[in-house]
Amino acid sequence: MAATPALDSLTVGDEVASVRHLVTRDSLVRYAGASGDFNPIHYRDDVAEFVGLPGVLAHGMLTMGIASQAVVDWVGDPARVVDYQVRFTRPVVVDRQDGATLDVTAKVAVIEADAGRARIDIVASVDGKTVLGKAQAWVSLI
């Protein structure tokens, strides 16, 4: 576990976390056992085409999962995370051969340093374009 971050030595606008995950339709079954979510837009590429989509999609809750995670790495405890909130704006594509690739990266937004807590802005990307909307998480640092 890493060391947690002083409060102090952050400034509004800092790099906190950069990350690159690949998401592949393995990683998609691996999340539908461990989650129990077994719809088949999620794995079956004709079931995913019959209902209007573009591909298989990863699910949101693994996408926003792997958001935070990069938060959890930098901040060193999981229990620091005290609120975390997304709006998903684009799905995530899953190709057969070559999965997505995930891009993200944390920035500080606000310090709160009478409460001890600061904001962490999340941008979560495939391609350039952004997956995730109003991805912040709240992390206490004291």
Contents of the next structure:
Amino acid sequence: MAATPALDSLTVGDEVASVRHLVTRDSLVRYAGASGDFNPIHYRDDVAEFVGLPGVLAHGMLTMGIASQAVVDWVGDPARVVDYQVRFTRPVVVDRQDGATLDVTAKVAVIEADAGRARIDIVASVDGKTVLGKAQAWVSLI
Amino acid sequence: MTGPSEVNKGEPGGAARASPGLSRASSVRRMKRVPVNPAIQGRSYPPVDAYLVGREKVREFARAVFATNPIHFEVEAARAAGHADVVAPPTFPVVVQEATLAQLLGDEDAGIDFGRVVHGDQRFEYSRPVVAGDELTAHLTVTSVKSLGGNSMITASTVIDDATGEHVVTATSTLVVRGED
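Pass me the form predicted in complex with its partner chain as well; I've looked at the form predicted on its own already.
Below is the whole assembly, all chains and molecules, this chain first.
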């Protein structure tokens, strides 16, 4: 387990994580089961096509969940993530063969020394296009 | 589409019915659509049945979001970090929130055509982490209803408390209800 980063060791702009994940149809089925979100646009090509989508989509909440792991792994303890928000800006199409490759980077955006916390901004992208907006996690480093 | 994520509509059997385009297709035959009722701003719904956070559920959810931190999986690691049991991932409260969103979407007076709903934003604001063994209650309040470019944007906050009534986390969703095509 990673040691907790010291707040005074951080500088705004520091990149704290850069990871790549392969999201497959298996990932979507697993998330559907774990979350209880069984909307078939997340696993059935015929339904996705019928409703006019470009393909089967990852659950937005799955993308949000995966993106948070970059911060969790860096900060060492998931309990230190005290506030986490995203905007869903672009659907993630998951190809039945190739899945989708999700790139996640995270940088220090704001440091509040008195409050003992920092805001980490996350960029999540597929094929170079961002899929989340305003993805921000506040971490407590007291 | 405004956003990629379909809001979970509750019962799995209702999922197909709840798909956006399926509803859009049927709406072609509908003469009138009831708009979102602006009077739901400020409305609260009664708490849903308490949710008992299971250790295996935490592990299952953690695996599903590609988590690897041992504090999600190993009781000893969680306790060594000062937690009573395994800690749920940051987005886990969506599982608890979901039943409250189902109340809102199922409220006929709200007038939300949930086939036209897409998930716009999501936020989790914690007072303390969710750990296995927590018995959580959740109640939703509609904090804002806005019209924007023919769409309605509904912001709903679900306050999640523990068995002692202490605040654990607030899960806030903004739902975008698309207007006429």
